[in-house]
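Encoded as structure tokens, the following chain is the form predicted on its own, with no partner shown.
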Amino acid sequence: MSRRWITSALFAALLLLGGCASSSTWGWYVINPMTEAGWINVRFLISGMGATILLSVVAASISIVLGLLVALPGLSERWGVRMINRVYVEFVRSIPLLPMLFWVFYGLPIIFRSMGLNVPIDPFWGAVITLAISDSAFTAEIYRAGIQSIARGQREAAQTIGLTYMQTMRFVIMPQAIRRILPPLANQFIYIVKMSAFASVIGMQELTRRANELVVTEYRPLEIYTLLILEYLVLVLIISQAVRWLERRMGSDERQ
């Protein structure tokens, strides 16, 4: 089935929403894929999905690595080392995403210039850095909880056969922990996908930015933002199904 017919099916669902309303109130024609003008608008909106997906994947990948690095000090028996984890997590979690995005995009270049460095930050990398840092605090807690959920006897058994700490984490603890933390990590990825909409305020051409630009030209916010919501819905449903498939492959459901 072609993308145009899929979009037509979505449009048919939109028509049901306005079925009881008069034509003077509703303006679904602006996103009607069966007309030339409507199809141009729909393609303009959908074209932002690639940027949203790329932004989310890159930010999530960095967050997963950074979150693990932050989580490891939280597992230490030394109070001073654990404080590194606690300070980072509590500080980052307390900052709203939008102010952090402004600080990264507008503030970091100023700091770099004060150090004699000319390092411009474009909207894409400004959004990636912000989302990765913001999400890493939550990811770190997911890692910490998952690792600590593994029975202590697993570590002791690994030590008795001569495995080092790193070997124990790599071959014994992490394979079991990953199975348990996969669902919450998937939730965090969905969170990143939705929060990527904030990138629109610094000019990144993702889904929400495209919708905002189209609203300015068409003056039909209800219809355009309804399609935007459906785009995010489809994207999240696809991610959810992919994660469920991965859970089955990895045997994350321990009830089975």
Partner chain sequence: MPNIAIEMTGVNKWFGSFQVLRNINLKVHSGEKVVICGPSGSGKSTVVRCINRLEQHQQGMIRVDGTELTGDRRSVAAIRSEVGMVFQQFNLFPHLNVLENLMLGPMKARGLPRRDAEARARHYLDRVRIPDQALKKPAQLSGGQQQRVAIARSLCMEPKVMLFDEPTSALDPEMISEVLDVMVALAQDGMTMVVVTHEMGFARRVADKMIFMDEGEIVEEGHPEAFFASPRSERCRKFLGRILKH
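Go ahead and give the structure of the form predicted in complex with the partner chain, now that the form predicted on its own is out.
So it's only the chain below, everything else dropped.
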């Protein structure tokens, strides 16, 4: 029930913000949590939050692993191996998210079918794949920059005490690089949360989709989309506070 009171308080703030009393422009009744109909609408809008968070977390987790796998060949001394990284990053980075989403959701199943595979791609996984691949080009660059910022002497010292490449990465380079990688990586997560709104166009029932559906039945786009923006604002503020906390912790580690 306390959720209702919090949203009521937010709603009161909205009233002030919109200057509703003086104008017929705003029709806040549609999401007024103090009325039964308004509260039902608000609950419907907020119910997309879980899907938005789940989508973002799964996509980000895949992107974090994929990004590292893409970054590693970018650090090779061999030109041919480095090119794998460059081609992937440049190619993926240049595809706008929406066309990629259409391609994955509508196009990819056709390829699967032609190969005799029956792999259905539902809106959730279509959006996860698209967001993860699209974001991985950026996380790859974050990893590469972080790893390259560790002095060359560290790798040489690790080699001279007989560590293999993987051991050098795991025990010497990554523990140092992670302090520089984690804050921008967490920052990147905010982008994923915002980009996840595109999943609404392929029918994923997340925040933006819920808002669209309510607009169609209530005909109050101004109020509903205002609330939608506030929902993202709250979500992103929570994440950026977490990132700040992380940066402070990392920073204080560095000073030791």
